[in-house]
Each structure stands twice: as C-alpha cells, then as structure tokens.
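In the block that follows, a single chain appears as structure tokens, in the form predicted alone.
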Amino acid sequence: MTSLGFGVLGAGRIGRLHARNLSGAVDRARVVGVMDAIPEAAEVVAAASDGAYATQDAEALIKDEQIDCVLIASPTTLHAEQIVLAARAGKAIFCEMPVAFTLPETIEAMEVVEETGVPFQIGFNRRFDPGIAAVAEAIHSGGLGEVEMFRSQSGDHSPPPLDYVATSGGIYLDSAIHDIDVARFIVGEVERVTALGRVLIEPGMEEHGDVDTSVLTLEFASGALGIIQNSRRTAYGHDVRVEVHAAAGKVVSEEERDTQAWTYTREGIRGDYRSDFLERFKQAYIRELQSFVDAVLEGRKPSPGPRDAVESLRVAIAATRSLHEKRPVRLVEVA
C-alpha cells in the first residue's frame, strides 16, 4: 500500500479543514468519501476533495472497501459509537478530541480499539505545533534536567456562542484539555488538580454551569507543579504560550503573533495577531495527519493514542469536579 484512502465523518469547520489537508497538504493520503447529516455540507467538502463522494450514511462509508482510514470530526456525542464501528470494520482511526464526555464511554471505546488492534490517534494537535514540539524535545532530551514548573496560557479571541457552550462539556473538556495534554506530553502524569474559575466575560455561561476565565493548578507524579490559564477572551487574537522551568534553565514557546515584519512609526509599533486557533495551529493540523499517515503505512502505533485519550480526559473531568466542588481533586477519584 502506497497511500491511504480516507472517509471523513463530519463536514463542519474541522472536518472541512482536515479534508482540505488530506487532499493537498498531506503526502500519501486522499479523501474517498465524506459523510454528514446535512447533505449539502457533505457535497461541498466532497466536491473540493478530488472527486470524493458524499453520503449521509456513516456505517456505509466506514465499511467501504476503498476506505483504509476513518477520520472522525463529527459531534462529540457520536465519536465513541463511530470509533467502535470503524475498529470492528478493521479501519485505522483518527478522531478529534474528546472521544466522549464521560470516562466509562471513552474507556469502553478504547478497549475495542485495543482488542481489534487497529491504529488509533486522538487529535491533540498542539503536540505537533513546531514551537511546542521543540519545547517537548528540549525537556525530553534531558539537557535541562528535571522539570520543576510548567505553565500554559491559552486565550480565544472571543467567547463561543452559548448554544455551543450548552453542549461543549465545559471549558476543561472543550478547551483546557489541549493544555492538559501538552502538560502530560511534556512533564508526565498528573496526580491532583485544583480549579478556580469565574464568569467575567459572558454572563450566559452561568446558566450552563461553565466559566470563561480559569486558573488550573496541577500536581505531577514527578513532584513538579503546573499552572494552566484559560480565557475565553483575548481581544487582540488567539494567544497560546507554553513555558517550562527545569533545573538547568527554562524553555518557552510564544508564537502568538502572525506578523513577520513590524511597522515602526511615531504612533508606535504595529503588528498583527492570529485571529483564531485554525490559523494559529495551521501547521500543527497538517503535521498531526502526516504523522498518522506515516505511522499507519509504516506499521507503527500512532501517537497520541488511546491512553492519552483516556488520561487527558480524566484530568479534565477532575478539573470540572474541582471547579464545582471547590476543592482539590486527586486523579484516583475519577473512574
């Protein structure tokens, strides 16, 4: 096999992005079919994907013999069911995060993946961002010694619509889980979390039991400490930063600016910021799919895999519990 045929489940914003990347930016990959409950959405994405077909039938697409891999970009409530169908059909699986909103449902789906032995990758794209990947490499190489402190800061340009908030699972499962995965990826497993959250931006968050401003503290199994700061409003643009302090120094990724050339005048210094996460992580989205394709074709296990899907969700659920119960929560409490 020299290339992989993909079936894309979900033709929304992230599904469109992945289909576009598979059709031109990712080597040894092609889109065969696109499924969406809205026929017009599937047809638009399929038409832009080099002759792929459109369908409303997820099961038929999964079982299509032309399809080697299933890319799941559907609503989160459908992920686990579609993972199980794809695994039992013997398809390699790339799934947007999270697998599910509950730990038991996630574990059950991942057990089917393990039992069938199909390649599986969860869509924690930040691991593939060049800056964050460089931070991880600097720490994993051992040159800076043992990690003592970790800090991640993430800010969205503006709050999401409230109808999205209602079904998002909350700030920790929807947004901060990316920071959590980066923390686990760079430093290691988390033992205890403490969440402090406020509604400072969008009052409507309160009716959904959610917050728009959060500070999350992490206590790692290694003894290191971590802080994750999340805001649903950074008015100047999408802002993501990672900083890791170790025994012999620190390493930082701060690639929030889009400007390659700065303008200096009497009025001051001007530059532009990236407006949203799709632009900020443009390269990461391509690199994560290329990593998946390469792993499948070369017979290696893709990463991040099933364990990362489970354990990052466990931390996010612990953080949500900490927020609502106003106390630190140990990870062993979350089952």
Second form
Protein chains: 4
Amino acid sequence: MTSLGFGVLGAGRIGRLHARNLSGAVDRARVVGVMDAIPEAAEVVAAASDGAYATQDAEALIKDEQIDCVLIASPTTLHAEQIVLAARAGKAIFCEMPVAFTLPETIEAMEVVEETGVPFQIGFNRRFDPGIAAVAEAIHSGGLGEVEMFRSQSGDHSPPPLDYVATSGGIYLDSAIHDIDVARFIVGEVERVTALGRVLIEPGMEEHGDVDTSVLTLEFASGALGIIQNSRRTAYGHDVRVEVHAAAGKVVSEEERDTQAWTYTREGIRGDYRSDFLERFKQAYIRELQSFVDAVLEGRKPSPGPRDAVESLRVAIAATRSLHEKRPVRLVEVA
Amino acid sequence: MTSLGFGVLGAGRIGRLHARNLSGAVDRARVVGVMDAIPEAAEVVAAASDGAYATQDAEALIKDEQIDCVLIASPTTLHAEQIVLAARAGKAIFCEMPVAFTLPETIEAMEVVEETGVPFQIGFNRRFDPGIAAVAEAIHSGGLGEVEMFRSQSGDHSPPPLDYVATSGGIYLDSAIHDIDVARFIVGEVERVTALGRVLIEPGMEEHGDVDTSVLTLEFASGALGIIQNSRRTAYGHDVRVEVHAAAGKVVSEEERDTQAWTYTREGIRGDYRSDFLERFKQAYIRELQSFVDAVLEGRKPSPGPRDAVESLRVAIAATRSLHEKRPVRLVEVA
Amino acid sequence: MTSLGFGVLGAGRIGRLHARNLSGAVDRARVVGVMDAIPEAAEVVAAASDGAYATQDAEALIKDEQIDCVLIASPTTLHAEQIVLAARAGKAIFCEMPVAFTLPETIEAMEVVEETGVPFQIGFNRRFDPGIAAVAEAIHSGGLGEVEMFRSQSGDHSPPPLDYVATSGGIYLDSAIHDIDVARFIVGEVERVTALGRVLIEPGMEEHGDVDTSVLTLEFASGALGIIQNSRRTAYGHDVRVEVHAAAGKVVSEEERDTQAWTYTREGIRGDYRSDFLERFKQAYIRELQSFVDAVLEGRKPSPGPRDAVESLRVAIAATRSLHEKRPVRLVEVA
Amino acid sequence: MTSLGFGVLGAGRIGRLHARNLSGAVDRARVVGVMDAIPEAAEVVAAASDGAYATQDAEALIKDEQIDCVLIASPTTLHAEQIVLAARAGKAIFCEMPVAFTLPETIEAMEVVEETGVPFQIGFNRRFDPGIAAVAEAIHSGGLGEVEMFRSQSGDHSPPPLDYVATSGGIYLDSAIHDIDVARFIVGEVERVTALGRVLIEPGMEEHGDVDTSVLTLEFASGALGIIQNSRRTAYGHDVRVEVHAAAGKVVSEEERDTQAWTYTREGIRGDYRSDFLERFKQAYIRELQSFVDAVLEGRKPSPGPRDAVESLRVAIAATRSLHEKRPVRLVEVA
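Next up, the form predicted together with a further copy of the same chain, please; the one we just looked at was the form predicted alone.
Let us now look at the entire complex, which starts with that chain.
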C-alpha cells in the first residue's frame, strides 16, 4: 500500500483544511470522500480534493472499502459515535479534539478503540508545531536536566461569537486544553490545578459561566510547577509561546511572527505579526497528519493517542471545576 | 546647592556599588563619608570615593552637617532605626529594601518619615531598569488600554548560601518583592495572592521553611490577573523579564543579554548571556540614585516612597503566609 | 480550465522539486508527464506525481495535447532549444535560469517567445522569497523614498564539486545572478559593474578561471550604488540577506533561520541554522510556480519574463568580464 | 600614583564628553584643567569637572606639573603642534582623530612621539565598542579561521552642515576612517582600495568635491576582501554594524538599538531606535579612555597608537584619491 485513502467527516473550516493538506502537503495520503450534512459544503471540499466524492451519509463513507482512514472533523457531539463506528469498521482514526465534552463518553469511546486495536490519533496539533516540538525534544533529550517550571500562553486574536461560547465547553475545554496537552507532553502528568478566571473582554461570557482571561497553575506529579495563561483577545494576533525552565537552563519556543522584513524609519523599527491561528499552526496541521499517515503505514501506534485524549481532557475538566468551585482541584477527583 | 553630600551606611556589596555610582555616574552627588562596623570595609570604599572619610559611627555620620542625604545599605535589621535617626536629623533618605521584615516596624518608620517630611526613597531599583520603565510608560500612557494580565519572572544565577537564606525573610521578602513592586508600579494595588512553592534545587531550604521555586498568582484590585515566577537557579544567568497584556496589545521588556556579537558556525548561532544581577541592573542602580538626587534638588517627592515600602512588603508577607497556610490570602488580612 | 497540466523536462534535483510542488503545494496545477534522458529518474519522479507518465522523448512530451505548460529543468545547454520547441507548440513555459550561457542564444530564444506570444517565466525564485518580496514591496510602495544603496549577500554551504564548476559558467552566472536579478527587481537597471574576486577556499577554482569569494559593486541607472557579496562557503548554512537603504529609512529581509527554539545554558544562548538552499527557498519555489500558474490561468503575463532573463544575464556577463579584465565594465559593452 | 591628572584641550562637543567621562565614569582619572579659545566654553566644562580650572592658554596647560596626560580635542588643524608640545613636555597623549589631514604632518608628529617615548593613543573609539570588540576578539582568537570578507557600514543620522563639510577632509577622512580603522584592527593591513561615491542627499556636497553616499572596496594584504558602506543620512538613527565572514563561520556585531521594550498591537511589532552617535558609542568613549588610563598607569603602550594614526589615515587618503581619480589606488602610492 503506497498511499492511504481518507474519508473526511465534516467539511467546516477544520475539515476543509485537513482535506486540503491530505490532497496536497501530506505524502502518501489522498482524500477519497468527504461527508457533510450540508451537501454544498461537502461538494466544495470534495471538488478541491482531486477526484474525491461528496456524500451526506457518514456511515456509508466510514464503511467504504476504498477508505483506510477516517478523519473526524464533525461537531464535537458526533465524535464519540463516529469513532465507535469507524473502530468497529476497522478503520484507522484521526479525530479532532476533544473526543467529547465529558470524561465518561471519552473513556467509553477510547475503550472501543483499544478493544478493536485500530490506530487512533487525537488532534492535539501543537505537539507538531516546530517550535514546541523543539522545546519538547530539548527537554526529552535530558540535556537540561529535570523540569522545574513550565509556562505556556495562548491568545486568540479576538473572542469567539457568544453562540459558539455557549457550546464550546468553556475556555479550558475549548482553548487551554491545547496548552494542557503540551504541558503533559513535555513535563508529564498533572496532580492538581488551580484556576483563576475573569471576564474582562466580553461581558456576555458571564451568562455562559465562562471567562475570557485565565491564569491556571499546574502542580505536576514530578514536583514541577506550571502556568498556563489564556486570553480570548490578543489584539495583535494569535500568540502561542512555550517556555520551560529546567535544572541546567531554559528553552523557549521561537515566536511565530509573520515578519519577513524589518523596516527602520524615524518612527523606529517595525515588523508584522501573524494574526490567524490556521496560519500560525500551518506547519503543525500538516505535520500531525504526516505523523499519523507514517505511523499507520509503518505499523506503529500514532501519538498522541487514546490516553492523551482522556488525560488532557481530565485536566481541562479539573480546571473548569476549579474555576467554578474557586478551589484547587486534584485530578483524582475527576472521574 | 549644586551637589548633594551623601553619607553611606554599610560598605558591603550594595553599599560599595552605590558609593561608586554616587562618586562617578550620578550627577550632582558626592560621597562625604562611609560608615561600616568593619573599619577596613569603610576605608576601602571611602578611599575609592574621592576624598570621603571612613567611620564606624553611624549616628555621627548621620548628623554630620556636610551630609545632605543618608544612603542606608546596612543589614536590614538596622534600617528602621537608621531611618528614624536620619529623619529626625532632617536628612533626605535613600534606603535599600526592605525597610524591615515586619509590617509594624515598617509602618512605624514610615510614619516618622511622613511626620518629619524628609524626602524618602526605597530601593526598588527595577522601576528604573530601562526595559521595565519602558513597559510601565507604555501602559501608563494609556495607549494600550486596560491591563488584563501581568507577568514577571526572576531568576537568580544560583541559590544563595543557606546561612543567608536563614535571615533572608524567605523567597517572597528577599526576591519576589521586586517583582511584586513592579506589578504594583505597572498595574496597581493587589487584592489577593496565592503562592505555590517547591524545594527543587537546594534541599536545605526546607529547614528554613523556604522554597527555591515559586509561582505566585496575583489578583489586582482592577480585576486584572498576574503571575510572578521565581527560581533560585537560572543556570544561564540573572533572568528578569516583564510582560504585560492589555486590551489593545502587549508590551514586553527586552531581555538584557550580554551578547555583543552573534557567531554563526556549523554548531548553529551562539550569543552570550549576562550572569550577574549587579551587571544586569547596572543602569537601574544608577538611574534610581539619579532620580532621587534630582527629586531632592528640585524639591519633588522621590518615588517609590513610603507607601511603596509598606504596600509591596504587605504583598510579600501575604505571599509568604499563602505559601505556609496553603490558601489564597487577601491583603486586608495582613496588618 | 480549472487546472494546468505540466510536462516536466529534467528529473534532476530541481526538476524533482518542481514536480513535487506541482503535484502537492501548488494550486490548480498537475503533472502530466516527466521526461529525463535517464529512464529511472523520469519514472521515480512520475511515480511520485500521482498518475504522471515517464518518457525519454522531450519533443513528444512538449507536443502532448494534455500538456498546457512545459517546465524546463534540463541541463542549461538544452534550455534554448526546448524553449523554442515549446513556444512553437504554443505551450506556456517556465524555465529554470539561465536560458543560456551566452547573450545571443538567450536573446534569440526570447525573440521566439515574444513572436509566438506564449507566457514565459524565468526561474529567478528569489523574487518570491517572502523576505525579499517584502523588501521589494516596501521599496516599490514608495514609502521609503528613493533607493540610495542596495546590498545582497549569498553564501553557499560549501563549494560545488570542481566538475560542476567547470560547466557552471562561473560564480556570476551560476550564483551571483540571483542577487543581480533581485537588485534589478528592487532598484532597476544597472549601468556599470566592478568585480573583485579571490580564490580563498577551493584552489581548484583557479584552473577554471573562477573564484569562490567575490565582491561586486553595481552602479544603477538611477544613481544608486549596490554591493553583492558572494561566498562559496558559509560554513553555517545557506545565507541570503537583502538590505536596502533609502531616503527615509532602510528595510532588511529577515534572516531565514531554522531556529524553532532557543536554549539558554551556562554556555550562552544557542539556536539552529538552516543549511540547505532547497530548504532555505522552499517557500520561494512554491510561490514562483503558483504565480506562474495564476498568471497563465488569468491571462496575465508571468513575471520575471523574457526581458529579465536577458538583462540579469547581461549584468552577470559584465561582472565576469570585469573579473577577468580587472576593470569596471559598462552594460552597454555587453551584447 | 593612584590617579592621572588630565589637561583637556578643546571644550567643544567631544572635549566636553571626554571631560565628563574622565571626572565620572573613568577610574583613576581626574580633570585638572580645561583649555578653550572661548573662555565661557572652558569655564562651563571646568565647572562640571569637580575643581578643574579653565584657561585659554594651551601651552601653559600642557606644561602644568599637575597634569600627567593631555587630551587633545581641539580643531584638527591644531592637533599636530599640540602633540609635539605635549610630547616634548613628557606628557602622555590622548588625541582625537585624525592627527592631521595630511600624511606628512601626521608622520612628523608621530615621529616626535616615538622619539620622546611618551604614551600615545589615537581616538579610534570604535575598537572599544562592545560589539565591535567582541567581533575582533572572535576573529583574533582564531576559532573561526582566516577572514575571507569584511563588511562595515556607517550611517549618520543626517548630513553635516555644509560649512563643516568644507573643512572636514571629505567623507573618507571624516567618517569612513572609523570603518577603515576597524577593518585594519580586525583583518590587518590594506593593499588597495576602490571608491565609488555619489551625491544623492545634499547637492551642496558637490562644490566641496565631497559625496554623501559611498561604497568602498578594500583588498587586504592577506587576500581577504572588504566593503565599507557610508551614508550621510540613515534617517532612523546612527547605524554602525560590522560583519566578518571567515573560513569556519561569520560573526556579526549586535545592532545597538535603543529598544527597551517591544510593543505588539494590530499595527504589528514596534521598537525604538537610537539616533545619536554620542549615545550609540557611549560605552566606547568611556572604554577607550579607561584603556588609555590603565595602560599609562601600568606602563604598557596604549593602543591604537602612532602606527594606527598613520596607516588608517593612509587608507582614507587612498580612498579619497580613488574617488577623485576614478580608479583603484594602491596604498604604496600614498606617501
């Protein structure tokens, strides 16, 4: 087998991006079919993915024999059942995060994956950001000794619409979960979290019990401490940066700026900044799929896998509980 | 009066540095006398300060009519009584931080200062670091709107000796108090703090009830959130950096590296890093004294003043209590 | 027509790269056939370009009706005749630089292109490097006023093999021509050049009348001055940087480093450097083809075109003559 | 002797700066007297140099027994005779560059210095710029192998007034001589130069036979090549940068920006730039005097010395001749 056939479920913004990467930038992969509840959406994406067909029938697509892998980019509420369907059909699965908004649903779906033994990767794409991957490698290589402090910050260009907020699961499940997964990836498991949140940007957040500005502290099982800062409005663009302080030094992911030229005038020095997260994580989106395709073709387990899908969610749920109950929450409390 | 005569109390590392700056880099200032309990120490510093005399008698120095200003760089336990003596003698006072390890002693000394009306400046030198001052100016100018998140990190090159730790007052009074003062300077008063500390570097810290690694979260009266990270070992050098996220953007103090040249070889790109805090804050030490001298000569109140001496200490004490009692501490609890 | 079919002539390193980009990263393009004198080379590239056929017959490929565009990546000595064949067959042409090693051959081929009216683009890919393109845009926008000085530097990771040197046309036709084309692109036409060259790296250069280290000064028709520095060995990697000084300020292309993370240790600060020119100009290679495809599909003239193929070569030949004759050479002398 | 007494000749901008540094920032030095033809100028500088006297009599000052060193910051036309007077009086001499506008006068004065054996330093302050000094050290340490290309650029914030231009000696003696001296310091002696100059900024330059924009190429005795770029108007500030390409890598002096904070907003990233050369070379001015004082007190020959005064001037004169005669000029032609 020289190339994997993908069925893409969901032709929204992320599904479209993945389909495009699969038909262009990712080696040994091609799109066979695209499913969306809105026929036009599926057709547009299929047409752009040389020769793929469009459908509204998820189950038929999953079961299509031409399809080796199912890429799930549908609404979160459909993820778990599509995972189960695909696993039972013996298909390799790449699923956008999260698997579900609750831990039991997530665990249940992951158990089916484990039972069926199909390859499964969860879309924590930041692990594949070149900068963050380089930080992880520097730490995992051991050359800097034990981690003492971890810090990640994420900023969205502007707050999401309130109707999105209503169904997003809140800032920790929707946004900080990416920083949490990176923390787990680089430092290891978390024991306790303490969340501090504020509504400083979008007053409408209040009625959804959500915040737009957050500081989350992490206590890792290793003894290290961590900080995650999130803001729903970093006016200058999508700002993500990871910094790890270890016994023998620190390592910092380089800022992903858009600056291709610096201009010097009487007003000082000026460069541009990248404002869009799809652009910010362009490489990460391609690299995560390439890693999945390579693992499947070479018979290795893809990573991050089912355990990461569960444990990063568990930390995000603990953070949400900490925010609402205004107290530190231990991970063992969250089941 | 074209130049202020200084009496320097304490000829240790910091007293020596201040004396040197007063006789060289600071305009309109000169050293008249240097006091230290160790005669040789006073003599060495006096000799290096063109024409100053050495003495072991603090009170005589304070009362010397040639002296306009007293610079207190003696052990912290002597600060309060020397402040009172100097204030009663009508001298302008520059005092290294902190005034005292307890709030009542600090408040009492500051009340004498207020009563006598002498100019008083507390040695929170970071406010005068060019990078941090530029961040403060960017925020205070209003152009970036309201502050939403504040972050400061401080790292010492290597942990202090344990006998120093024993009398240091702990990481918050000894080290984080500088970050705290910067937080207050830039964002305003703090309402509540939560400290997380660890002993990851120097096990001997435990017996002194101290930690070497800390994450402190701040809740400001304005609603903004803050983070202060402290480590007693940033192996590469003295690392201090401030980052403020506001409604319309962020502003970050430039890293103070020692790199004067970048070398490109097969091994990659390499630059040097500054390892010493005296070197790191060289400009800040000069600028804080210049600001004091200018204020005294021009009849303005020096800043940071008595209120800052009290309030930054209050936050540091609250942080220490939070560490020991493992709970958030409100500032109003600390009196 | 929604997508252009390409015939790729030459399956060497650059042909392979272009074929890969056409089948992956470039929109609205696909590879139909790949020709190379070595059957295996053509087959490998064809196999990697979903569904393309391999052939050894350039003429048949050029004339294939499925083919809209011919991409010429064959040895330079074949470029001119393949351009003529393709132009007479009415195909759009993308040709790697240079068209030929001599000006008359180049002019002759370009005349056929002009007569037949087929779209033609010459592969000066640096115009599409994001950094260099941003510099050009800053200057062309007019905001910085008239250009006064131009500077470009190019460094190869290591000197080419001597048998390559023998047929390369020399450092100005092989390497500096890229800097020259950028100079013309940003500043305009050149009036006179003065070359200084040295053999400092690879003594074998001498017998080919070539140098490995060069400083070339340019006098532009506008009155501006320019410098191009070339080295066949920049030990740390492929280093290309453009800096333009104008009346109201300067603009500098950002260095293309590979550094995704900076590490701080007792040894200082360290980052990685990119060593390969295919990697250095990865974006430029994709963007130049996309620009060609878009121009052809939208009926615009591609750029850089025939005039650039001629004029940039003319400057490179003048530089070579200046090197050999040890005197400034005016462009009007070169015909 | 613990401190050197200085007589400062000339109380213009540079004399004032040196006097201030001697009385403040430089260790083991003090100002004893200040001479200027304008009494008020001498008085202002003397008054600011704790206890120095003012005079209009250069000879009396030079011969004053309290004076160990003469610092010559008078108009260039007076340098040579003041050097001779000071040398005959047995005083150590620090002289602003150049010694004279002609080579014979310079050589004659330097011969008196050599005969009398007095310590002599010429004010090529860039050798003491931390960045340039670091580049020199990296090269002189030998770790990067032989130098292959040297590049220096200097830009003034804005062109000097035309009456200054009239007596300045032209761009090479007035400005490029600093870059030339750095080139000699780092790479070694120069064999031949070729100047290209333009009047692009200030048309009035023409009548003085001067240019405001220049590219100067250097051929070093070692075989290395060099470039010096000069502009009389770098609108954003005083821009000086040195870059040396050697066998095993390159080393680049860090840009001296004034940026203490970077601001990120919707408009991009912004930092400040330093516009004044006194500020740009603040450290260099202090360090060159400290180096002179230390050498004199420790009985070492100061550097750069008489040979540098002669040879850097010789290159500048060769460059001027090359500009006017429009041909390469060998150094051996200039006597």
